[in-house]
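One chain is shown next in structure tokens, namely the form predicted alone.
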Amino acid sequence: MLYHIATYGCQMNEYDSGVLATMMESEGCVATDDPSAADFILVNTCSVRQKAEDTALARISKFKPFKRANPNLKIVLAGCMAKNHGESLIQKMPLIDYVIGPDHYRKIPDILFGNPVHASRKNSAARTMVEFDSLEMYKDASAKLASPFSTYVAIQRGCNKHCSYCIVPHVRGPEKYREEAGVLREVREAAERGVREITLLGQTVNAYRSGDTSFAKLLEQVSLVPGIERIRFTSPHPRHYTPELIDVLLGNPKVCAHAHIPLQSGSNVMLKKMRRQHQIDDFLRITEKLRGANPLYGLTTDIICGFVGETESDFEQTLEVVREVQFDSAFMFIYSPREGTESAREPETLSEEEKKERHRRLVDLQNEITLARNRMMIGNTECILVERPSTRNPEEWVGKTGNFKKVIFRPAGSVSPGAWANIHIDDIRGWTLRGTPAEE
């Protein structure tokens, strides 16, 4: 039997899809990239923005011919969208067989292969599992590797922050931390299979705690696993950058010199309305310590334009923080109300044109900074983790630096994914660094 997984959203969803893949393969199924050939289609969804939901539903609607051709095809809608909308999804799209929330993934094999109570397509309630009555903790879980040399390992689920614009706590539930032993077991298993780079995942990943083990201590433990040479993590929260953690980030050579720290706004007034639980001075103290120790430390971020009540002064403060921090890149979003969140109950204070105009100004500024930050890399020799051939020219290869910059180079000899290469950075084309192999 063949299965196909379509994934939308964040790296947490990518990891969850890896867990689903492991479950399906434990039942003897084989993955296929062709949904028309599949016996089971699992769509792992995101609810952070309406566009993500619309995209997933549009994709599912294209499966109708496959259902007609194969009446035994089972379609599962999983993930955050399942928790957010539940049974109504089956009513809206009857071709969906099951709607399974993020805390019920382990029941999917039983539903698809072993439990006849779920076989009926008449009772939609029997086909829906979305409540938080069984909280997933990734106990004994192992996700299918994201690649043979680099993969994700989830250490935390859910979120306690309740930012006023964010639906994650409603669909992922409260923070839950995976036991340290389980994390290290999965990291060791990945290393034994050739993985060299690990990315630790969590909604507020640096809030992690297991007994006496803090996130900083966990990073140290992961760095001791034989074969693991690079460690990344996402997404941290500014509130949980402890002195202990910063010491590890700057002192452990296996922890990459890159952090994605969501800013969201440069205005303390907006941060309070967003319920972000930190202020700009807190954020700047973190970035100053990281960049003070290493001017090329990679800093990336998320920023929201046009939040409810944002004044021109608030937005100018955001621009000023962007100028001061000099982010290497940023995900910049135009605010849109998300049903079910606190901020969605407030009336909009800006027109779409005003929000778009602010977004344009922010993007223009960040583009200038990104180019300037990339130029700082020219002349350096960087250790690159090779990923794949370039899609534009298969004679060239793509890899990333420790500070998370993409580099394209033409190898001097044979090269393969997962190899290390010392590359001299000598040019920029567009937003991408280019280099040549350095002499030994």
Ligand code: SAH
The other form holds:
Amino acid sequence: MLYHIATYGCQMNEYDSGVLATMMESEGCVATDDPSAADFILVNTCSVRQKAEDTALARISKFKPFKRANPNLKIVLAGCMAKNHGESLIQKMPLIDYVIGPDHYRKIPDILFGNPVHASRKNSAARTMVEFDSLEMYKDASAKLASPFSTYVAIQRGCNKHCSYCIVPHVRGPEKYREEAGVLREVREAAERGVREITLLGQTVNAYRSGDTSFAKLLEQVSLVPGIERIRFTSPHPRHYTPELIDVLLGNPKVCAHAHIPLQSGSNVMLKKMRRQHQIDDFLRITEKLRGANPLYGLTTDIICGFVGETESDFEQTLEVVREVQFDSAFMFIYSPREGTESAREPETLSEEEKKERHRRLVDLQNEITLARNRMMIGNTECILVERPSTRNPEEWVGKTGNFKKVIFRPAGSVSPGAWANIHIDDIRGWTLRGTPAEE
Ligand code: SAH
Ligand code: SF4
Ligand code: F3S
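Requested next: the structure of the form predicted together with the named molecule (the form predicted alone having been shown above).
Then the entire complex follows, led off by the chain already shown.
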């Protein structure tokens, strides 16, 4: 039987989809990229912004003809939207067979393969499972590898931060950490299968703790796993950059020189209102330490513009911090009120047009900075983890530097995904670095 998984949202959703894929395959199912050929379609959804929800529902509505062609096709809406809207999703879109929240995705194979307890569920309430389950903590989980040489390993579920704009704690529940032994087992198994790069995942990943093991210690442990040569993580929270962690980030050569640290706003007033638990000075202390040690340290971020109450001066402070830090790149979002969150109770103070205008100004500034930061790489020789042939020109290949920059290069001889290549950065086209093999 063929299954198709469409994943929206963050890497944590990617990881959950990977765990589900492993389970489906252990039942003898085979993955397909073509939803029209599938017997099961699983849509793993995100609720973080309205657009994420609209996109997933629009996608599901396209599956209607497949259901007519194959009456046995089962469609499962899983993940954060399931928790956010529950049974109402089936009523809104009767082609959805099951609505399965983030803590129940591991029951999906059981549901699909006709375990009589689940298969007999007729009414929409019985086909909805969304309550939190404190026991779901990735015990024994092994996600299907994201690629043969690089994959994700989740170490945390949920979030305790309750940023006032954010739906994540509402849909993912309270923070829980995976046991160190389970994390290391999955990393070891991935390494034995050829994986060289691991990305550890959690909503506040650097808050990790398991017994006496801090996040810094976990990074050290992962770096000792034979075969693992690059370690990345996302997303850290500024509040949890301990001196011990900074030492490991700067001292352990396997931990990549890149951090994705969400700033959200450059205004202390907005940060307080967002309940971010950090102020601008805290943020800058971290970025200054990392860039002070290595001016090419990769720094990326998330920024929300047009939050409730954001004045022109607050927004200009965001631009100021963006100029000061010089992020390598940024995800920049327009504030989207999420029902049930604290800030959604306050009426918005900016029109859609005003929010968009600020977003445009921010994007323009960041584009200039991204270009300048990428230019700084020209003339360097970088160790690249090779990913794939370029889509435009199959004679060129794509890979990433340690500081998370994409490089397009023409290899000297044959090259394969997962190989290392020493590449001299010659030039930049658009925003992208171009290189050629370095002289030996
Ligand atoms: N746990 C991570 C981020 C998770 S959500 C962290 O705390 O940094 C990813 C990003 O989506 C956030 O960093 C934020 O910039 C953005 N985001 C979250 N809620 C949003 C909302 N209601 N409107 C717009 N952007 C939002
Ligand atoms: Fe959302 Fe804040 Fe938690 Fe990140 S830390 S997931 S932004 S509540
Ligand atoms: Fe979205 Fe859920 Fe991740 S809301 S950002 S998929 S935790």
